[in-house]
Amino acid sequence: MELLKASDLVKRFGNTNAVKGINFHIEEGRCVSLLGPNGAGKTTTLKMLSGLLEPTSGSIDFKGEKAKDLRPFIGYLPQYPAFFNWMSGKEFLVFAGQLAKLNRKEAEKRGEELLERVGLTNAKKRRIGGYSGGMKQRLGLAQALIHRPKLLILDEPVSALDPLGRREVLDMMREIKEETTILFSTHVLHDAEEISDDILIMHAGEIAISGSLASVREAYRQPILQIELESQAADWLNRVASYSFVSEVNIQGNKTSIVLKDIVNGKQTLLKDIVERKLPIRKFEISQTTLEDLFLKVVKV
């Protein structure tokens, strides 16, 4: 079931078009990753969806809700969350709950539940100023969930964390997505592949690719031949690029990735070439294009 639909969404800042009439929808119960390089329009898009920025034009429809203010249905965690460092973790969640129109008793009960869920029960009375980066991010997640939103929006939730903190937050996101729809932006493509159901790739303010992770992989998957030689063979590799079954050759020192249109013919012909030319080979391996390969191709367009 469709939870949110963005239609012809535009955001201009002066003469700059940050978001250029994008269209997409988010299905209920899905985890969606928003990918793109810096300046692609990801944060601007998330802020419009969360009600923090007014679109220049276009519309955002939320599951038939007619209310103009969608914030009661949305939980939002910015890339760099701000806290009152003199507050304790529990005090902050109670404060956030009351801002979300929970009464004091409800806010305290919900705060205790979330502190336990994000692993901060033992630190609930400590001042936030003494929390680590990972602890603050987990507290930010609890704040975004305090009013039981239907959509949780996270802007680069793990970008500033060390490997341990990143793993903690990803594990929590994996649990949360079982009960709440998630939309999150990230630069870490491995994270997107690990926990996402759907992806949106933005470039220069536009949606370049969208769909389920499985369908995007299938639509853009291409066989790649990974070759590593003991010495460079520029003349041969230049010849390889002219073969009809080759669509792309990427050379990095002695390592070469060859994108093939015809895997059978390509593998046989290139292996025969290597043997006949007596090229010293370390690696000859077939693989598939990854989400990172697709991302880089979109960004270079």
Ligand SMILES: Nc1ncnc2c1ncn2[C@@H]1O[C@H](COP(=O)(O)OP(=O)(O)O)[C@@H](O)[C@H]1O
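As the structure is a computational prediction, the values presented were derived from the model and not from experiment. Positions refer to the first chain, counted from 1. Whichever C-alpha set is largest while still superposing within 1.5 Å between the two forms counts as the rigid core. First, how it differs from the form predicted in complex with the named molecule.
- Comparing the chain between the two forms, the hinge between its two rigid parts falls at 217, out of the candidates 273, 53, 217, 187.
- Two rigid parts account for the change between the two forms, and C-alpha superpositions put the rotation of the smaller relative to the larger at 11 degrees.
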The other form holds:
Amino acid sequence: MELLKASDLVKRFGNTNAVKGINFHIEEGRCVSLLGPNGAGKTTTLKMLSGLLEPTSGSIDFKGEKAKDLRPFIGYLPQYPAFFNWMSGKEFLVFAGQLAKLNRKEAEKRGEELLERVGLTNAKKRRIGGYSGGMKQRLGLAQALIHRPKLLILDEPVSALDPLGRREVLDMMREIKEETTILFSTHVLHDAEEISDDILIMHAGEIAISGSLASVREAYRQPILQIELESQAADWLNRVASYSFVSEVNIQGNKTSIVLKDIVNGKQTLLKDIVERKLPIRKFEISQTTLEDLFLKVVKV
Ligand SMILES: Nc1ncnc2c1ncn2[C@@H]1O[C@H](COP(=O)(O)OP(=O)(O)O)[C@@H](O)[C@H]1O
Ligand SMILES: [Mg+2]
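Okay, that is the form predicted alone; can I get the form predicted in complex with the named molecule now?
Next comes the full complex, and the chain you just saw is listed first.
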């Protein structure tokens, strides 16, 4: 079932077109990553979905209806969360619960549940100022879940963390996604690949590619030939680029990767070339382009 749909969503800041009319939807129960380099428009998009920024134009539907105020349905963890360092973890969650309109008793109960959920029960009475980065981010997750939102929106939840903190938070997200739909942004492909079901690749205010992780991988996969020579062979490689079965040639020193449209023909012709020209070959390997190749290509243009 479709939980949220963004239609022709635009955000301009003065002359900056941060988000240029994007369309996408989020299915209930999925973990969706919004992947893109810095400045792509991820934070702006997430803030519009969370109701923190008014779109310049376009609309957001929640469960098929135009939504005025999405805040009851959405939990949001900002890119740079601010905590009151003098509060304890428990005090902070009770405070957040009351802001989300729970009464004191409910906020206390829900706070305890969530502290348990994010593994902070033992640290609940300690001041937040003494928490590690991973602990703070887990407390941030608990805060975003306090009112049992239908959709959890996390802006770069692991980007600022050291490897240990990153692992803690990704593991936590993997557990949370069993019960709550998640949309999170990241500029790190690896994070998107690790836990998302669906992926939206954003670049320069637009969504360049979207779909399930598996289908995007499949749809954009191309055969690629990696060749390594003992010396450079610029003449030949220039010729290779003009073969009709070649779509791309990338040369890095003695290593060259050749993206092929036709693997059978490509392999035969290039091998024949190498033998005939007596090129000093060190490696001739066939593989497939990865999501990383696709991502780099999208963000380069
Ligand atoms: N409040 C603002 N005022 C002016 N420009 C902004 C503002 N917020 C974001 N931008 C610009 O919008 C673009 C997208 O920014 P942002 O959504 O933060 O990207 P990301 O989160 O993908 O790094 C950038 O060019 C940024 O400089
Ligand atoms: Mg951002």
